[in-house]
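Only one chain comes next, encoded as structure tokens, the form predicted on its own.
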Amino acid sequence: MSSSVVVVGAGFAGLTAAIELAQRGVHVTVVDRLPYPGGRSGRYDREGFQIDTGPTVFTMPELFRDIFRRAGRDPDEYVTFRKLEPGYHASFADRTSVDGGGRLATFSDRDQMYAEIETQVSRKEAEGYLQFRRYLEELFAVEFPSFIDAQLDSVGALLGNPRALVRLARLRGFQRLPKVVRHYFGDERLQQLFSFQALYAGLSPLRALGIFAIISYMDVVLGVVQPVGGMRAAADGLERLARDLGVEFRYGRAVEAFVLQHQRITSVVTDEGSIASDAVVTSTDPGDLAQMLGRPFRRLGGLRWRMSPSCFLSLRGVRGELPASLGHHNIFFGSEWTQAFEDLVDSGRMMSEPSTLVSVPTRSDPELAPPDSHIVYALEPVPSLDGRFDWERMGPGFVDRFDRRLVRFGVTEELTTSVRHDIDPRGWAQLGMDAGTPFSLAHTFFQSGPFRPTMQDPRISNLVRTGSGTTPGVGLPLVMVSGRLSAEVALGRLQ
């Protein structure tokens, strides 16, 4: 008789998990209370617009196109990516006007973007981009390999690799990250462009290490694609896959409790009845998951976990036309940057010139919206329900100031807005987020690798973690690495 893991989560992560143990011969049953597959990738459909309600940016699809290779399948046959380039359009801004500092965009070509810099700033900052590219490069071919793509489990593991560490600290990887883009690059703006990405791992980018500088290498070397029909597309895509190995879906089902004996899982417990397990891979946010087994959420030594921060997330349906200007992702840098993350980051309050994305998925992929339709996708960065804001209090006057901010930005006015759903810090907790924010822990260098929640479960020998809260980290492509790292921890579980 095969053995038989229950995957509780049916993210990327989850799914992720769930096929590469079917693909092995494991019975996988996959619970989720939400009614569909995706996990933190949401959906939220109205009046014809396929509204997705978590990641918009997708980069390196094919390790997501290599879990469908790994099952001996055609990853074409499953979902489509059209490649963005622009990757993005940023705008940044003076006191005066959003585009008080001119407008770039990014380009994954080299020399696309090498003209890009050359025409809008100057060919010296277009001769800094390409050692910028060279040394990214560098930067992921010793990084993603050996501290990203591996299991550590413990610093003894992190050490095991003693000439990649050598090589990571000569590539200035635990210098802050400013510092080495300062390296490259003279101009603000271009720092700004190639260093906010840091805020995908939850950190300030005046904050964090120079190993993080492997987003932008995702990002803006590698490029942005969209999954034809949206993010849901690719969550999709994954669960026909599962599907087609056999793995069981068990949706609008929450997960109560597990039944232990000797320290082991014998059936997890939902509300629609138990279902018997040998082992259990969950991607439960980690306080969630503490409170579940009856523990406290706490760091080695009692220390507290220190959470990202959180966004507010305004989605709209809109009918009209939209200004040339807006493309699919489009990036609007506020004027006070490094206050901006001392107020967000250091105090856990509003950022007082926040940065905002705006996507305008329709840009590519017209199908997600009636005709003559657009979705626009505005996110900014807000502390966590941890930080300084009262939402009941404050929350509408900060919804106001954002509404005219969109103005500014082309969302304007005469547009008729058919459908609007916001998500702030409130709703990230009701979706069972920690401290209401969906980018889990903070990726600071001792809640990072061996020092984030470790994906074997130090007391119970057949629960394995998945997903943001354990490593490699939050995020799209992240936790795809997690997930079949994570199958892999609890295949040796069941042997």
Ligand SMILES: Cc1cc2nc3c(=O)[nH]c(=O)nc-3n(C[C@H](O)[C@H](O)[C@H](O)COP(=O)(O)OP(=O)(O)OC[C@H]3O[C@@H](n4cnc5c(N)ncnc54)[C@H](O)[C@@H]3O)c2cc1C
Given for the second form:
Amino acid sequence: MSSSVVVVGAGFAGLTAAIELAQRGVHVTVVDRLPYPGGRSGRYDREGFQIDTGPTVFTMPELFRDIFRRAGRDPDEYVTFRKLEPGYHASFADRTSVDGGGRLATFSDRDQMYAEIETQVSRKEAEGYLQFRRYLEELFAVEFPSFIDAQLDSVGALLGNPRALVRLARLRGFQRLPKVVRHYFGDERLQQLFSFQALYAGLSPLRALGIFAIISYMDVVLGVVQPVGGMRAAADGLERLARDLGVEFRYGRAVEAFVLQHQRITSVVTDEGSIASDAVVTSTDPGDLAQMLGRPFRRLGGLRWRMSPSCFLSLRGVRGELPASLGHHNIFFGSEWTQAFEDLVDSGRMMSEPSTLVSVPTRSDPELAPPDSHIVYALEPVPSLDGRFDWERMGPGFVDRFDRRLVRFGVTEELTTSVRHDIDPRGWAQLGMDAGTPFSLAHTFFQSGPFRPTMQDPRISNLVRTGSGTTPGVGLPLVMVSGRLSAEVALGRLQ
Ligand SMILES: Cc1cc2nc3c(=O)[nH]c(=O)nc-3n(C[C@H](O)[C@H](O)[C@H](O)COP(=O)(O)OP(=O)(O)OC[C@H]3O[C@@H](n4cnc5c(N)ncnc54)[C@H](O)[C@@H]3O)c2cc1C
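Mind giving me the form predicted together with the named molecule, seeing as the form predicted on its own was just shown?
Expanding to the full complex; the earlier chain stays at the top.
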């Protein structure tokens, strides 16, 4: 009889793990308390609008497509991607006008990006971009295979590749990111454009290490794609592949406990009965898992885990025309940079002058909304519930200011808002996210690699973690890597 594994969570990590295990003849049951696949990549369906409620910036689609290829399937039969060129439309506030200064688009195409910087900034900065791009290519070639797509479950494993570590150090991977970026760009706007991505890892772009420049590489060099049908279409594609491989799904069921024998799980207890299992792969948030296992949610030495900042998300379905200047992904950089990140990341306060991501997915996929309508997805970083912002008392004032900013960005009152749905950190917490943040544990040095919760649970031999709360970390590309690596760990526990 084949072994059986329960995968907790039908997010991108759990789905990837399930597919990898099923290909190797394991009987897999995926359990999720939500009624649909995708996890954080959810969707809000109202009045003909299909609005993604989670990730919107999809990078490294080849990692996604490889999941299908490894299973001997053609990814194009499951999901279609469109390349977004430009990837982002960036607007920069200057110090004197609230309407912002210049605008700049990002292109993954080298020549187009060169031309854009040359036209909008200067030839010198465009030359700097070419050098920076070569630098990022080199950094990625060293860092990705050795430190991201790799099992780094102990300090020994981290130090086990000294050549790669030395190369990373030579590439200034352990210097501060702003210093690395300043080496290539004198223009402050370009420095911001090529370093804000550190925030995706829960870090201040001012304090992050150079190794985090790799996120800029994924974002603005490899570029951004959009799955046709929205982000959930990608999760649906993975789910369909899993079903084709024989994976069973139980939606709307919460896993509440594990039955243990000699420090091994023998079955998984859900709110609707138990499922026998030879191993468990779980993408439950680490704090939630600690609670389920009756353990303190602390790191080595009893220290508290530091959570990433959270976000405020406003989702709207609007009728009417948006300004032509709003593209698919738009970033509006706030006028304050240094203080804003000190506030948010170091002090857990609201950013004084926040930067805002405004996505209009209907620019490239009009089918997501009724005719003559658009989806507006607006996101701002805010403190997690571990921070110092009282949402009950100060939330309404924040939302007023947020709405005024959106009007400035072109989401004006002349548009008819047919649908509106806001999510603040309290909403993320209700969805089971530790400290009300969707971005899990911050990627500080001592919360990355071997210092992050390891895939293999230290005490229960057949319990394996996957997803953003373990290695390599947060974001769709990384959790898909996590899903594959965690399946390998689980297979090892079945032998
Ligand atoms: C608003 C927002 C914007 C984002 N933007 C981006 C972006 O642009 N690009 C990007 O790459 N990433 C982005 N991310 C981050 C990205 O979505 C996550 O890192 C990734 O989706 C996490 O995948 P996962 O499989 O680890 O976890 P999840 O997607 O959270 O999946 C875990 C699943 O497990 C289920 N589960 C947990 N515990 C239990 C239990 N006890 N019983 C049953 N089921 C359980 C949950 O219901 C959930 O479905 C964003 C996230 C959000 C919310």
